[in-house]
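What follows is one chain in structure tokens, specifically the form predicted on its own.
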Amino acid sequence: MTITLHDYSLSGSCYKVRLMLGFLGLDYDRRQVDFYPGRQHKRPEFLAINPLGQLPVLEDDGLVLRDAQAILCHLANRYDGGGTWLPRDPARFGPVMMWLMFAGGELMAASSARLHDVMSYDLDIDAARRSARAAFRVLDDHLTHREIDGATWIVGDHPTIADLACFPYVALSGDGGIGHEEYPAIRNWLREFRKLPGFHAMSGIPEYV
């Protein structure tokens, strides 16, 4: 088994894949890509691997996958025999996938705000922050209802790839000028996620939430 991750240390999307590989106890080769300022992900040699010019990319025994959410699904499907991270029962599979799409969709507004503030991307920062806060409100409301029901995680009674996919850009949102003061349920969830065995932080994630 040979797993290679094309990675950028400051990418929240790459971070979620590194977390998954760690939680599953998988060894892998890590190939750093100079996303900023080098823009190596737009060079011909990288575009030959991923024509979209995006990170992360995972190679697994000849299979090449782009998109962090797709990679999380692949890793859970192939290496988590107990189905803990990607439950197969109908009551949980659909909701997990729904929140996975949320992580790769609405929550990416927080990533846009961070790209603006940290890497000087030219974009409408007010719109990005407004969209991110709207997404945070949806997540916080959901987690509040989960707390009322005595639950901790987004779906089910243990963490899934839904939590893993949503965590990075919520935890990194301070880099984009978006705090967590208005989202108490999110703060509780972030705190619980950080307690998971094998968790490791990355630059930009505060020690205490």
Given for the second form:
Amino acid sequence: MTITLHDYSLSGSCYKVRLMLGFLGLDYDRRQVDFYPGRQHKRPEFLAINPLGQLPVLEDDGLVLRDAQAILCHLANRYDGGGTWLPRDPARFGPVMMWLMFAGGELMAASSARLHDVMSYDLDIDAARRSARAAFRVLDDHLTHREIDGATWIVGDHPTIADLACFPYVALSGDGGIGHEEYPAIRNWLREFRKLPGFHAMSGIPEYV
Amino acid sequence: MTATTDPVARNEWIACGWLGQIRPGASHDTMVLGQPIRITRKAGDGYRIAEIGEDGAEGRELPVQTRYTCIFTTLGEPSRPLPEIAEFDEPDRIVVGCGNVGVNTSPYRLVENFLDMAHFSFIHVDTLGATDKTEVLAYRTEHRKDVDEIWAVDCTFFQPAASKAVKGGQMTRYQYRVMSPFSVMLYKNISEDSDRNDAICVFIQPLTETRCLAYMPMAIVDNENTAADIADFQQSIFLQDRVILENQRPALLPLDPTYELPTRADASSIAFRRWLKAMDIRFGIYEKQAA
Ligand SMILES: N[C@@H](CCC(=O)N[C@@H](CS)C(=O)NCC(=O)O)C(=O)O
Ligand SMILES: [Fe+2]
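Please supply the corresponding structure for the form predicted together with its partner chain (the preceding block corresponds to the form predicted on its own).
Starting with the chain above, the whole complex follows.
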């Protein structure tokens, strides 16, 4: 049984999956996709694997999965014996899903800002930064409440796939011209996340947050 | 900003696009030195570049050259030609550009970062440098007057993974070459038994004084990896630099030696700044505020 990740080093979405594979200690094959400048993810051969033309895609035992959040659920469901990355009890499952969707939804505005600044994507940069900051505000407020309750992570007492999915584009936001100055609780949370065993950074994540 | 009036900057060749960026028949609007320009790819082959006026209409036509995977233009009358880089003509090399990458700083900060070996052990940990091997050994800098280029030669640095092709650490030998205020390259000796150096360039398109696009054409000796693998490696390195570059203050480069204290590792940066000062370039330079 082999796991194959269609990957591009500078993709924050692919990084979500690389982090998860690392935390779970899973070996995998890497398929290099020339995302930029090649736009290989929009070519017919790749569209056959993911008709949405997006990275990442994970192949595992005959399954072909797209969407980083879906892939995190799959990996946690299948390989996390401890069950801490994806808690199944009613008090935590729903909130984890909620913040997971937030990571794949509202937070992706920070990804757009980054694509604009780094790879010259033609989009409304002010709107992207504004939306990203609004999402960061929501996350920072939540994490502030969590701190007051003596908690560290987005949901429960352990890091979950909600933390993992939110981490990359928050940590990489400087690439898109969005600093962390206004988000003290986010800064604390980023710092804790980096201490997790098996954590590895990617290019664009500042050494000291 | 409006187009610079600095004749020194205007008289240089400047990268403004990469081959493959624009579809045949299409055009792309960008900027060089504050001057908006339109690049049109003709139906057959070749490009046309024109200034875009205040009214949005195309104005004066500009010279065009395509080479090293890039499109070049100039606002003035260049005294120096595009550099000769023979490695790009060797048929068995992998020649790959990396598109371009936006960086919010002045062009010279990019050149200096590229010349600086001291940052390898801190910024490119486990690839171009190791945290426990930080020493920059003495090297020589030269102003080659015949071509008016700055060179740094006899550079060596310990690298855990010097390129996509290398497995394991090695002392890598480097030569650096600054061909213009907006272009720099290095020759890098990847394997002990080989005298064929990898050639890696950085051509900088200053959009404004503090906003740039960086092009990174490479001519690499590598029988194992694909162009995409090599580009991915280089882009990963460059995005580590980008964090540092965008945080440097001031973004403009001070040429007053009292402003930033150089260390021995900065010999190439000292030579570079001296050279810029001697050519009296003004664009992108930090001018001391009047007291
Ligand atoms: N919903 C997807 C979106 C991922 C995504 O935006 N991927 C980027 C690369 S980081 C991509 O492939 N973009 C191309 C596109 O959306 O056309 C996920 O979370 O995995
Ligand atoms: Fe670097």
